[in-house]
Structure formats: structure tokens, C-alpha cells
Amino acid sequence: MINGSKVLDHSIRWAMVGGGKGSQIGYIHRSAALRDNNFQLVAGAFDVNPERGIEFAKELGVAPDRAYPDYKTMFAEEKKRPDGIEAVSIATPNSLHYEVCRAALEAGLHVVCEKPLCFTSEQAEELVKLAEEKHRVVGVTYGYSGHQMIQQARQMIKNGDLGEIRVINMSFAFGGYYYKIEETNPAAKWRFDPKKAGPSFALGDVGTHPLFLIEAMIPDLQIRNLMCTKRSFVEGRELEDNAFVIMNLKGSEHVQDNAQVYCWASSINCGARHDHVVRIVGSKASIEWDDERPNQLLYEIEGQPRQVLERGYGYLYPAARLEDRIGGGHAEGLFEAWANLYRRFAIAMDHADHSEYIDFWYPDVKAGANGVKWIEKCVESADDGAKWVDFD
């Protein structure tokens, strides 16, 4: 169980690009990173308006002279300091992810980046190579993967409890953008602008979340090919607000050859809060996880009553109990999940001992690159009349 003690012998000096006042995602990053004291927020380029950024820095307890007008100035000035930053989180609109991540790596910094990591596979491959050359960690905030029941699912699949995986049904289909919300909500407006959001909205913004969840649950998962159809139902949108993807998988230790995957990514599912659900069907049993009930995992064996596995209890695999932050029966949520990921990021950045984890992993730069590739392949398929395309 995590009891709040640091896993490092010092705190990593950390900064943010974006995530200014009023930013929901910025607040989540800070809450997660600072929870276990493995990171210390010492600098930031929080806002495109420098004066606003300085005022917000003061609220956060960051020295005004370390609140910078832009990331380039911050990286240059912090490099001159003996106590300069060691890591940076990127919480900006999508269009800046690649250039800020590249600049941070070139400056010798570790990175935590919002998804998508970038817009193209070429950019992603460059970042993978640069991270390897610089020996720096790039973590991607697929935040839902920090929930402990994802670890339980992973261990059940590795242990063969489900048998061979045959079918995966997954969705992230919320309803909040069923009307032209971007006309009154600036935070929504940029998401439908290809110059700022990239080549996709529904697939890139929400579809990649369940994609990474199944990658986390099934470490040897490999996509053979896919077919995608997408469209925008709300008039005037340049990017899709709804998409369907079908995939065939390659056979592996835990996956039957040509296992099938279905994904629904949407922002127009009227009445749904998230509908972010992953169901994995094996030759012996099935499991299902819902992000609105993240502390539970449904476990179903043919001919037996449905079981509801609960976070924090002794019948779970040890790897699924390691990151408990409070005893079983108490609900843990998104902030805890993100804090679990930031704890792992810190361990990876510091090369700290991670033997306690039994099965140590985190969403890294290669996972981010795979998400970019998936978006590209989906768009390629949809733009060519929902044609099947090879993934490799």
C-alpha cells in the first residue's frame, strides 16, 4: 500500500508548460505529481499571457522570476541555474506537444506529455529516437491506466484466467458535444480545428484511451489490420465527432490469432457521461471495466454467477494491491490513478528501484507513438471509404 512516503531520496525539480489558471487538466497534473512529494513544482510557462502566468505562479507558490513567458525562455534560463528543472509536463493544446517535447528532450529534460504525443508517425519516431539518445523518460498521460483494477486485469490475462483472448469490445462515447458547444466554449473550440487538434477529434481525443487500456491489459497485443468509418454529425465541424473501428489482432501467447476488436469513439452519445468501457472475452471467461466504476472489475465465467471484484481486497493479485492508497471499501478515483502514474514516472526518471512493483510498466514514448500511428491508420481507412488497412 502507498502511504504517502517518497520513493525517491529527493524531489524531482519539475515545471509545467500550459495548465494555467482554470485549466482542469493542469490541476490534475499538479495534484497527481505533488501527491507523493516525488516532484517539486519550481517553474512554469503557465499561460500565453505572461502577466497572468506570473500571478498564477504566485498562487502556486512558484517564485515570480521562475514564471516564464514561453517554454523556450524557460528551458534556456533554467539550464543556467544550478537548481534548474529536471522534468517538465506539457498541458497545452495538441499542436504544441511535438515541438515542446522535442525542445525539452534536446534540453536534457524528462517529459510528461498529454496525448496525442504529436500529429504524425514521423514526428513520433523522431521523439522515440531522441528520448533514447538522451536517455530521458517520456511519459504519456493515459491517466485511466493508473487505476488498480487495470493491473488486476493485466495479471488475470497474464495468468491465463481468461484463456486465449478472442473478442474485445471497447468504447469511449460521451455525449457532451452533441450540439455545437464550440461556439460558446473555448476549451472545446480548438478540438475541432485540425491545425490545433491534429487529424482527428473523436479518435484522438477519446478513442486512444481504451486503446491504451487494452495494450496495458494485454502486453503482447499486436494489431494486424483495421477498418474505420467516421463522420461529423454536427454541421460545420472539420473533424469527426463519431467513429467506429474494427481491428483484427495477431496471435500471441495470450491472444488467439485474428481475435477481433470493436471500438466506438464519440462525443455525441446523448445522455452518456463517459461510456468508457472495456470488455475482454476469452476462451474461459470475460472481464469488463467501466471508468465510471473504476474500483470494480466484472469477472464472468460461463455457467457461474457474475463476480464483482473490488479494489483493495486480498483476493486480488499482489500487483493490483500495491498501489492502494486507502483501505478497501473506500473509493479511489482519477486523481489517485494519475498519482500512481506520476509515481511510476518518477521511478523511471530517477532509475529508482522498482522491484516492489512485480510488474513495472508505464505509458511511455513508444505507447504514445503507437497511439499516433493508430489515429493515422484509422483516418487513412475512413478517408478511403472504410477500407481495410494493414497496421504495420
Given for the second form:
There are 4 protein chains.
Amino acid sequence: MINGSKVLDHSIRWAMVGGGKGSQIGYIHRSAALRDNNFQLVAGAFDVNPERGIEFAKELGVAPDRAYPDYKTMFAEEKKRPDGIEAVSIATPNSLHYEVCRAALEAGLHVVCEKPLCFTSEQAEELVKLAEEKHRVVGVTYGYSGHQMIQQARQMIKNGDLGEIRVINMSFAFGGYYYKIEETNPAAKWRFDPKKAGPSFALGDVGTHPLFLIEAMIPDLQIRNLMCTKRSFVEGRELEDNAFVIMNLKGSEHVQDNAQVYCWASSINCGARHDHVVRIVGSKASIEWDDERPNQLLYEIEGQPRQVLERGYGYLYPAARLEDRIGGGHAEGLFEAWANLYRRFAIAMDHADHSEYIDFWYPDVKAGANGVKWIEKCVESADDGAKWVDFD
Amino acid sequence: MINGSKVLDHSIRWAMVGGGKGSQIGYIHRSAALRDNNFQLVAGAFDVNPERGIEFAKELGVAPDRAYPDYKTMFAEEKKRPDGIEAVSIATPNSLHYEVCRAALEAGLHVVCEKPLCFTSEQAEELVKLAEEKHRVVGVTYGYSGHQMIQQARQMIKNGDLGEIRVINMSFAFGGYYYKIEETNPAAKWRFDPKKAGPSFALGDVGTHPLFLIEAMIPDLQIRNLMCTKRSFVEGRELEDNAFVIMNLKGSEHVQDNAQVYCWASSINCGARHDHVVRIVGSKASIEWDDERPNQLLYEIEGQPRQVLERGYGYLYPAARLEDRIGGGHAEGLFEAWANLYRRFAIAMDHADHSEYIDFWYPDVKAGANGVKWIEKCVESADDGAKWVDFD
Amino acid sequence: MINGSKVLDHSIRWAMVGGGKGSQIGYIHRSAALRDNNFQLVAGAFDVNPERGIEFAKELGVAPDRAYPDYKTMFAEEKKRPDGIEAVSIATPNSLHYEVCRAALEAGLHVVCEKPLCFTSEQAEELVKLAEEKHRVVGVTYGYSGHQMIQQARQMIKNGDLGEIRVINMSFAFGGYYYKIEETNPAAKWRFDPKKAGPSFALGDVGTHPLFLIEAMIPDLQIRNLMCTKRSFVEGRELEDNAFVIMNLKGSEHVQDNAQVYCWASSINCGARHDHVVRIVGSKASIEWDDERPNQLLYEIEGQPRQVLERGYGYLYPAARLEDRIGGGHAEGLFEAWANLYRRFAIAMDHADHSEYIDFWYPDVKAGANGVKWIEKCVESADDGAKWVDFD
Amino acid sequence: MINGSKVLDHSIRWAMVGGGKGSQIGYIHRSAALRDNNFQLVAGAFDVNPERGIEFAKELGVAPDRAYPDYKTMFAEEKKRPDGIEAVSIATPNSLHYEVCRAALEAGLHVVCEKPLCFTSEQAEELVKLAEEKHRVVGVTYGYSGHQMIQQARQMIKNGDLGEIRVINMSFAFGGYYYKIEETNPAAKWRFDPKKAGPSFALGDVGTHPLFLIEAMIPDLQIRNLMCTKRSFVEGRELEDNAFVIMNLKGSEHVQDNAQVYCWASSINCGARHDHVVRIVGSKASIEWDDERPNQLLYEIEGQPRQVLERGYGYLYPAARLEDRIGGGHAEGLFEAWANLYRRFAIAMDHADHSEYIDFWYPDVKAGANGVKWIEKCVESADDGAKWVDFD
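Beyond the form predicted alone, can we have the form predicted together with another copy of the chain?
And the full complex, kicking off with our chain again.
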């Protein structure tokens, strides 16, 4: 078990851009990063209002003189210090992700960024290239992928427990935006504004989550082509509130050629909570995972009784027990999943100046870029009457 | 509660074609028809082997001289009797459905037929026309639609409890044909032979079930267009073992225009039992039904706690309690669902010579014809590279 | 699969006492007995009102002259006929069970009786003795025990899959009598009247069901002693609406000495449906069964993933597949469970004149007598301030 | 939502006794206390090995000179500092709880202590008295009670949503100690040694958890009398591995007189994970909570569909939303439950020198003392042949 043992012999000096007082996403970033002392919060440009930012810094135990009015100042000032920041997390509105990420990389910082990484594939490729040149880590917070049972799924697929993958049925379909919530709820408003949210809502904000889950579970996953149908069921929305995507996969070691993926992304699925479920069907067995019961993984071998695997138990693969914090039977939640990601980000950052880490994975800049590309391709297909579009 | 009370003041004189000794489908037909004495089994062409047919007739309490060698003889001989049969159920291989059904209608008999009713829309339209001309009932055994909670769903939609329907996500995806079972299991072999099974397996044999469920639940459901992708994941099969269909619906009283339906039909969903689930998402609430827990119906109103409706309870719509046989809490199963259909067939047959029955529904000849057309349209789309095809 | 194949080469001539028009219990008896043609309904004393009885006989296809005004007349008249009844089912109020059962045995008839068999152990012992002398079968309709997964549980325990049994936690706790329902609902009234219901309600009418389930699952179950606490939570009831029993078991091949059973029987468990659940904990593994999902059996081996066994699948013990009617995945319900019992009653009756049937079990007269004794012992304990009472 | 906003305007200076490197319980204390900056870890007697303690302090960011060799030294040295500790958490073996807790109170410190608080009622009463005299807070870490849905349950009962409480059925029954695990697993060994674990294992270590849950849910819960049966099913254990308790409650505003509680505590429930479930049955409705799905609460009103309440949603009582950290649908886990308790401890400590806090609850010293007394009474009953014992 982890039990909060640090994975590094030091703590990475870390700052945030955005995520100020009252920000839900800022809180989960801090909870995750600080959980095991692998990161130390030493600076921040938390708030567009500098005074509020300083107040908040004090509450967090950050020295007031390291609470900066904006990210540019922070990057510049911190560079001058011998104990300046080494890594930064970006918890700003989507439309700023790209410029802050680029600036951070150029300042020689490791980055943790909310998805979507940026709005276009061109931007994404630039960031990929820049990260490589600078030899810096960019971690993307696909938080659900930090759950231990995702790691178990990955190991099972790698070990051939499912046989060759044939079909994937997945969804992330919640219900809260079933009416024009953006008229009264400001937190919802920007999500339907293309300038602030990018070219998509349901696909970009919702659908990319299960997409990354299957990328995490299936190391050699490659999309051949896809078709997408999307629309807004609530009148007057500029971006879709519901979408469906079908993908054909390329054959590979663990995937039968032209395996199919069905993906439902929705915000108008009335009465559902998340309905964020991934079912992977292989030629021998299937697995199924649901983010609302993240400590379980269904394992169904044809011709045998259905099995329910539980987080923290001895029968799991070692990789799935590495990040156990409280023992099987106890409920871990989304905060632990994020903490697991940050733990991996710390390891990746620590290794960035040394050698390649064999078989170590985390949602990296390429994963972020892939998500951006997927949204583009889906939008392209949908806008052309749900035609089939090659992915490459 | 029904408690076996007859709905008619007499018993309909009834025969079977096929469904001989050891036939699973024959058994469920008899269990359903005879359950409440609305039908009386008086004759049959049970078996291609006449002697075996006579033996079986005795076991069933049918007079040996009314155990016929084939359906033609039966229809001809029974016509001569004053107490001849009034209705016949067809439990033969699919490829005979059409000709037996036509012959029965021409002989002036009511018919109960296994789905698919026939192989082509032309045949289907002929049967629809013939049934109308002869003023005879053709009931199609979409057995799952007989469950009481389907009736509850229908009433809820009719009463606007869901608001306007926007999305339907449904599947029937079992796993048993994940390997080349047809090489060793004769009961599976014909299903992949187009001559015996028609133009489709996964769509025709499996996918038509959830299709009829939503037709039953949504009285004014109309498909505008659809796209289908299908293939066989097990090598060497002539018919698909897996398919996916997306449909756009026409707007109507209960359906938002261009509402979408996602339908996964599969026989290679390893480890699943039925995975026969229909979720209907409206503008106010959703419902979800699973044939493996048929006595329950999930009812999820956005912003309120999820509800689980249970068969047999007083809070259901009266129509959903009409066919209660054992009281809430007790498990009813598929046999009761079939018995409910046969009860409705009996009512429909009884009324056929009198007036129209207001708001009375059962899976009728048009439902059967619609299923055949749906298969054709799906195959057309899939064979043309998953293009969109208009339904009308 | 059974598929309705008769297990006998003839049909047992069968009658009912009680179970007239509108009777729920009469309906389930007939549905079960007639399901596979092992019984043939030829006579009945269905109703205290003779004319109504004759009308109902006609509806059932029973000759009017064999619809008798009372059981005594029926037993006498049928005895004179060469084709007289061979077996009778008793579906009268509880207070008549004993006298009708005794009369039927004395008339040389096989008997199927609702539980409780009678009101006192003395009566029960007399019936046990009489059944032995007359070499007649008395089947008691503990309907839930007919589910196939009970058979699976029995085989698992016999084969030592659970190790030695240590703890059993069970309940039958519904909620419908949470208020004084007997004031308005006549069907509930007699249940709280000791003259009509016997010395107990919650224990006798409800608690005996899980008791028989564990007797069915554990062939060598023997109670050493027990304590019971019972009361009525709704004021003014003569009989208890809630009870709890703890039992110590004698050691045996499959049971660790002083294994404990916890049994909650209730009719005031608000909002529950049946809550009829049996969990059996062994030294290696546990199983759990719930009558609301009768097609499943949980199987939990310590240190391994939880398993869900499903009715009708090939991995079950052969005895658990013997009575399969529709194949795995499909929902069977309580009517099939009863039909399975009647099938076994038919076999038992057929064998009664021949040899002992090796390892064949059904809820017999001794099971019925044991239930009566258990109620007595529980009442004795509860009335003495929940003291411990020896069972023998 | 909390979002990590501090509830105090300062951070309480806090230390730990025990909970050194590799300690699971130490980790959860730190994760909980530090989560929202209400506490600040400034000192510790983490380890019996002083050097290891200093190393670990460094890893945690604690100044090495405040890493003490033992609790006595720490309490003495910290008292001399102007910035000395204000509160201490005790994460030592059970046998030290009493003496450390007493010493901390005498040193004027607030205390957070693992359950059991101590081994005897005499000790417990002394601690209750001492805490009152010193006006210090003693928080007891009944961690599960920190889940938000427990708060919801409490509000529902207070508001009369269940009517009067009649029956409670609860369990905490895991399976891991089904064999003599203590022979090979040192972490399990002390649990069966009365000198280290106190007079009970299953009751004390396991059963007290659901006991406190119902105390938390039902503000006016009072036990009248109880009976207990306990034993070890694994041979050679000095303390019980399985126990059952029946309690009668005193009547009160929310509880019907002589309401009954059934409590199963076990460590030999093979294959179960926690099976930590509390069902509370009232005269109108029931609720049910399971620690393995802590974000849900079943709500079953008799005569209405079952409801599933979800953490974080707007239909909950405000008190149940106060500690929401991530929004409904997302999974929170045990770490959040503990963090909620520490948040309440912080509030209680802050208020200790001021006024009484109206209607504020947390597991306090009286709750801890009540648990100790309950164990004593259970042991007394069980040792006297499961006799009934008055609680007061």
C-alpha cells in the first residue's frame, strides 16, 4: 500500500494558474498533488483579481509574495529564484489552456493541464513538439483513468485475458443539461459558447473521458475511421448536447481488425447520474467498468459465472495494487484517482531528465493531442451528414 | 388479478404447426396458450415424422386422429369438421413461416406466428393484406413485450411522464456465439444459413426484439432514416454475428423530431447473458427496462431520486396491473409474458368479427411486417458501406 | 430441458379442495400441477357455495357432476368410481388443513397441502404416521424451494463447496402490514386471528419459508436449541407482526457444531418487497439467494472474486439443470418453481407404491411437521421472555 | 461545496502519537486532518524507534526537533513553546489509547482517538469527566459516520420521514479471518490477544461501527437491554470471531418503545467484503445504507416505488450537502468521510472555549464511552449464556 509514502526523495516545487477560492477543479488538483508530499505548493496565479489571489494564497500557506497577478509574471519571477517552481498546473477556462501551456513549456516547466489541452490539432502538435524539445512532462488530467481498476483492465488486456478485442460499448451520458440551464447557471453558460469551449460540448467535455479510458486500457488502440452524429436537443444551443460516434479500429496484437467502438456522449440523459460505463468485449471474455462504482470491475468469461473484481484484493495484477491506499472493501473515490495520476506525473517528471521509463504510462501530451484530434474528426463527420472519416 | 379467469366465455379451438416433442419454442407456446383456458389444444401437425406426431399428441391429450402429417392436411381436414380449429400457431423453422401463415389465413384461421413473419417486405405486405381481407388476427410472438412493465412504460409515455422522447439506447447482445458454435451445435447451424434464416442473423433474430419493445412502448413511433454497420467477427459466417444501427425518428406527439435510437445487436458479447436493455430518454425523465429483471422498471426524473417501479404494485397504471397473476414482490418470468400475449391474442381474435377494439394493442401483422422491413433497410445500409437509408 | 415432457407415462387424476374462482393460491396450484400434463384436473370441491363451484368447474373443463359441495362428499363419491381421483390439493383456510389432510389420507389419496400443515405438533405427528401407514405422499407447498438455484445450493453444500457451515443469516421481511390493514382488507383479517391462523403470524406465515429453504439446501440440518423474540408493532394485534429467532445447530457432516442461524420474519418492514434472503456462510465460501432474483445465486469464495451463478447454464450441477424450462438468461419465476415442486410430487406419488427413491427430495410431510414444531418452539421461547429452548 | 475552504480562520497546531511510516491508520488520519488546512502537522511521536521517527518527520515536512521519542516528552516539550501543539491524534495500539488520551487531556490538548477509546467503562467515565473538566474535545474516529448520507439519514429521522422507528437490522461482517490468519499475519495477531485488544474482537473492532452509525442517525437512541451470543468458529482463539446482539430500545420521540435492533458482527463471513449495512425500519418508511456504496441511501416508503438517494444532489437536506467536495454522481470515498469528521473536530475544538454549538454533532468522548460500555454489556450477556442484560 502507498500509505502516503513519497515516491520521490524530494517534493517538486509546484504552482497553479487558476483554481482560486471556490473553484471545484482547483480543489481537486491541490488535493491530488499534495496528498503524498510529492508536490509542494509554493506559488500561484490563482485569481484574475490579484488581491483575492493573495488572500487565498495565505489560506493555502503560500507566501503572499509568490501569489502573482498573472501567469506571465509568475513564470518570469519564479525563474529568477534559486528555489523557483518546477511544475505548474493549469486550471483556467479552456480557452487559455493552449497559451499557458506553451508559455510554461517555454519557461522550462513541467505542466499539468485540464483537458482539452487546446482547441486545434495544430496547436496540439505544437505542444507535443515543444514538450519533446524541452524534454518536459505534460500531464493531462483525465482523472477517471487514475482508478486502480483501470490499471487492472489494462493488465488483463495486455495479458490476453479477454482474447482479441472485438467490440467496445461505452458512454458518458449525464442529464443535468436537459433544459436551458445556461440561462440561469453561469457555470454552464461558457460550455455552449464555441469561443470559450471550443468546437464541441458533449464530445469534447464528456466524450473524451471514455475515449481516454479505452486508450489507457488498450495500449495499442488505433482508430481507423469514424462516423459521428450530433445535435442539440435543447433549442438555441450553439454546441451539441448529445452525440454518438462509431469507430472502426485497426488490427493489432490485442485488437481484431475492424473491431468496433460505440460511444454515446450526452448531457441530456434525464435522471442519469454519470452513466459513464465502458464495456470491452473480447473473443474470450468481457470486462465492464462504471465510474459510479469505481472499485469494481465486472469480468465475464463466456461459459463461466460472472465475476466481480474488487479493488485492493490479492487476486488482482500487481500493477493494480500498487496505488492501493486503504485496503479492499473500503471505498476509494475520485480524489484517490486524481492523486494516483499526480503520483505518476511526479514519477514522470522525475524521470524526464534521466532515462525512458519502461512501460510506464500516464495521460501525457500525446493523449491530450489525440483527444483534440478526435473531437475535430467527429465534428467533421457530423457536419458532413454523419459520413465516415478516416482518422489518420 | 387474473388468477386464471378466462377472458372469453368459451375456449378457442387451437392447433399447432411444428413445436413437437423436445421443442423449446413449442413448449412455451403451449404453456402460454393453455394457461388460462382461453385456448384449447385440439389438433396439430406437430412433427415431420407423422408417427412421432401422433405419439406426442397423445401425451398432450390431443385425439390421435387430429394429429396430422402436415399443415395442409390439417387445414383441409379441420375445415370439414363442425368443431374444427379456429386458430393455429406456427412454430416451424423460419423459412416456412410465410407459406404456412398464408395458407392458414386462406383457410380462414387466426394465426400466431414466430418472428420473423417472413423474409421479404413483399411477402409481409401480402400477409398484411390477406389478414385484412380475411379479417383474421395474426399475432407475432415478440414475447418480451408481454411483460407488465412494458405496459407500464407505454402508459407513462402516453401520459407524458417522460416529456418528449429524445434518445433511445438499446441492446440485445448475448455471448453464446462467440466461437464457431455452428460446427458442433446443429441448433445454431441454420441461423447462419441465409436460406433458412433469411438475410440476417443478429439483426433479424436478436435486434428485432428491442425494436418491437420500443414500438410497444411508444405508440406513435416512426423511423425516418437509419444507418447500419454489421459484420461477422467469427470467420467464415455467411450472416452477421454483430450489428449496430442508428435511427432518426419522425416528430410526433410523444417524440421530438429527429430523436435518435442507438441499437446494438450481438451474439458475440462474451460473458453477457441477454444484455437486452432499453433506455428511453425524454425531456423530463427516463425509463429503463432489462429483460433479465423484467419485474422492475427504472424511472429517473431529472433532479429527483431514481425510482424503481415494481410489477404488481398499486402505484402503477391500471393497464400495467391488468395481467398481474401473483402479486407484487413475487417473480414473474417469461412464461407469464407469453401468456399475457396469448391472452391478448384471444381477445383480439374474439373481437375480430365484431367491432374495433379501442386502444387495444398486441404484436400484430403490421408489427411483424415492420420488423421484416427494418431488417431489409438495415441490410441495405450496411451493404452500402453504412450509408443512411430512408425508412419509407 | 423439460420442455413440458411428462415425467410419468400417465396423468395422475387430481382434484382440489378450495381454490375457487378468484383465489390466487388456487390459480398457482392449477398452473403448477397442469403445466406438464403430469396431473389432470378431474374433480373439485372448489367453493363453499356449490353453485359457484359448478360454474367454476365448467370454466376449468371439469365435468359438472364432479364438482362437489364439500370435500367429504368428494372423497366418498370419487372412491366409488373406477376413474376416481388419486390425489388432492388442499387450498382452504389454514384452520381446515388438518382435517382435510387427514380425511384425504384415510381415503387413500395423495395430498398436496398448503403450509402450515396443521396447528399443533400432535396433529402433525398424527399426519406423519398416517401418511406412513397409508403409504401416501403428502407434499407441502413451500413454493420457493422449487427454484432451480435452491437445487444448485443443495448440491454445492453436499459437495463441500462451502466447507463446513458456520453461520446462516436469513430473512423474510415484507412491509405491507405496517398499519392496521386488517381493518379494511378482509384477506388480511384472518391472519391475525389465532383461531384461523394458528398461534403465530410472522413466524408461521412468513418465517417458515426461509426455514424450509435451509432445510432444502442442507440435507443434514438439525436444530439444537433456539431463542425467539416477537411482538406486534401495530397496536391491537393478537398475533405478532415481527419476530426474530436465533438457532444453534447440531454438528454434522456439512455443519460445524453450534453453527448459528439468525432469522428475521416480519410484515412491517416498510417499503421492502419480500426481503426474502438466505446467506449461508461456510468455512471456505458463502452463498446467497434472494427470492426476488431467483435465477441467480451469489457464490463468494474467500480470497477470490465474487461470482454470480445463473440458472440454466452449463457450469451448474446437473441436478440444478434438470428442471430448466427456457434456457439460461431468460427469467423464470415463481410459477415455474411451483411447477417444479408438482413435478417432484408426481414422481414421489408414482414411486410411493414401489421402492424408495434414492436421494430424491421434496417438501414432504416431515418437512411440514417440522415447520409446525418450529413455530411452537419459537412461541414457547418468546412467551417465556426470549429464553433458550431445546428443539428436541 | 467545501472545495477546501477552511472552516477556521487559522490552522490548529496538531501532532500525532503513533501512525509512523507504513501505518495505514496514520495515513488516513493525516489525509483527513490536512485535507482542508484546518490542521497543520507540526510535531509527532510517530515511532517507537526515535531515529525512524525523525526520518519520517522530514518526509512529512515536520521539523526534526519536533519529532519526539515518545508522547510524554512531546506533551512536556510542546507545552514550553509559544507555538506548541493544540491537538493530538492517537494512532497507537488499542492498549495505549487510555493512557495517552488521559495524558493529552491533562496537558490541555484536544484529542482525536481511534476507537476503542479504552478497555473499561471506568476508564471511559474518567475520560468523559476529564474532558469536561478540561473543556477539551475528544473526537473518536468512527470514520464511516463522516459520510454525507449518514447526515442525510439523521435529518430524515429527525424530520419524521420514517415515522417512528421499529426495527433496525444491521451488520458488519467481513470474511478475512475465516482461518487462523493470526499464525502468519502479525497485523492480525494482536486482535485475538485480550491484553492488546481488550475483551472482544468481533464486537469491539467490528460491531461498534454500525452501533455508532445508528447513534449518529438517531439522536435520541437509548438501549434498554440486550442479549448477545458470541463464539470463535476458528479453533484456538481467545476472543470471538463472530457475534450476534439483539437490543430493545427505549421509546422516544423518534423511536417506538421496545423497538428492536439486530446486529451481526463477524470476521468469518467468507467471501464478503464488508457487509456493513444498516437498515432502519420506521412506521412509514425505511432507509438502508451500505459502506461499500457510501454515496447512496435507499429510501423505501411503503406503497411507493423504492428511491435511491445520491450524495451531492439538490433534493437532499442542506445538512447532507454541507460537506460535498466534488458534486453528485462523482464517487467520494472513505477518505472524504474521515476528512468530514476532522472538519467537525476542528469546528468543535474551535468552539470549545466559547459557547455551546447548537445541534452540532460528531463522535465525541461520550460516544466513545458508550461503545466501551456496549462491549462490556455484550460480553456480560454472552458469558452468562446469552441472557438479557439491562443496559443502564
